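Just one chain follows, in the form predicted on its own, and it is written as C-alpha cells.
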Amino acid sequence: MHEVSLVHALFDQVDRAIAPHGSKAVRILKVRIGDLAGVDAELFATAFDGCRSERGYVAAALELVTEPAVWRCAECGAEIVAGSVLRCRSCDGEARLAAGGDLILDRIELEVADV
C-alpha cells in the first residue's frame, strides 16, 4: 500500500512547515486528493491513523477534500468535459489536465504557546 509512504511524506513536510513556529501540537491537516492522483481516500485515511503516533501526531485530525478532474483546452483554455476523445469542442486543441491529478497538503492548523 504506497499510501503508507504517502502519508510519511506528508508528516516530512508538515515537519518542514511547522519548525519555524513553535509549535505545541498539530491540530488539523486538510489534505485534497485529486481524482486521477492515484490515492485511495479511504486507504491513505488508514494509513495516516496507524502513523501518527509515530510520527509524533497524535492529536491531529485529517480532513480529506477529493477534487474532480478537471480538463482545459491548451489552445484557448476553454473547460472540456471529459469523454472517449479529449478535444476542445471550440478550437480542436488539446486537453489538458487543470485538476484533479495531485495530492496537496492545503492546510495546517497549529497549537502554538501564547505570545
The other form holds:
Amino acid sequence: MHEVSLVHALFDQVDRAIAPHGSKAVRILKVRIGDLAGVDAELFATAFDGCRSERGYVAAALELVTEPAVWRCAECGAEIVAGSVLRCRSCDGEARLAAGGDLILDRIELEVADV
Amino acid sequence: MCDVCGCGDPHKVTLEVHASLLSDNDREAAHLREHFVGSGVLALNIMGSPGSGKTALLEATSRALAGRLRLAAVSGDLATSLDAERLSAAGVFSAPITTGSACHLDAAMVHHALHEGSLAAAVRGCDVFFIENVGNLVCPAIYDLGQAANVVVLSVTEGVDKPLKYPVMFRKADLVVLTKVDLLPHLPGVSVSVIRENLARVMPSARAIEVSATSGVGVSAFLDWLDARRASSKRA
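Alt. form predicted in complex with the partner chain, vs. the form predicted on its own above:
All chains and molecules follow, beginning with the one already shown.
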C-alpha cells in the first residue's frame, strides 16, 4: 500500500511550506486526487489518519477532491471519452491525458498566534 | 490573514501550494535520468505482476544477445535476492534491492543501490540498465525512476481483462510484453486480440509484442525494440 509513503510525502511538503510561519497548527489540507493518479482516496484518508499524530498534525483535517480523467487528442484537442479506444475519432491522433493523472497538495490552512 | 473566504481572521494563514506529492521523488528521478543519459545508458523500468515473467524475459534477452550488448540490472523484491542471482547466472551484472515492506521501488531506492558496491560502475559501462520493479500491477506505476521507458510484462495466463482493471499501469507503458504465449493452446478463454483491444482503451500509444521466454519465440522482437530505443535515445 503506497498510500502510506504518499501521506509521508504530503507531510514532508507541509513541514517545508509552513516552516517560515512558526506554527504547526495546520487545520485543513486540501489534496486533489486524479482518477488515474494511481491512488485510492479511501486508503489515502485511512493512511492520513494513521500517520498524522506521529507527524505532529493531530488537528489537521484532510479535504480530498477527486478529479475525473479527461483524455484529449494530442493533435486537434477533441475530447476522447474515457474507456473508449484512445484514438481521436475525427483525426486519428493519439490521446493524451489532460486531467486526472496527478496527486496534488493544493492548499494548507494554518492557524498562527499573531500575523 | 485569511483572505480566502473573506473572514479576515488574523490567526488564519492560507498557503496555496499546488504541488505534486511526488515532487521529491521526481527530483531524485530527474537526477538519475541525467546520470543515465549522460552515460549513454538506456534505463528501462520493468513492471508487472508477481510471476508474470519479468526475470524470465530478461534472462531470455541476455541469452539471445549473447554478449552483443552489455547489460546491468537491479531487481526489487520484498524479500530475497533470488531474481538478482538468476540474472547474474544469465550473464547480467545484477544487484538486489530488498524493499522489506515497500510494494514498489522509488527513485531514492534506486539511487541508494547505485551507491552500493560496484553497481554504479557497471551501470556507467553498460548499454541497457534494467530496473526490475517489485511484482505488482498497482503501486510501481506512479514512481518515476529516471527510466527512458516503461515496459509492462503481462502474461497471457493473467487473462484478458488486466489492462482494464489496472489502467494506471498500462497508461504509463511504452511497451507491453505479452509473455508465456506458448501456453495459449491451454487457455481457451484467452485471446491475444482481446488483450490488444483492451490495451487500446487504456494505453495511448498501444504497442505490444508476444513472447515466450521458454521457446524463445518473439524475443527477437524485444531485441529490435531495444535497438530502436537505443538509437532514438542517442539521437535525442
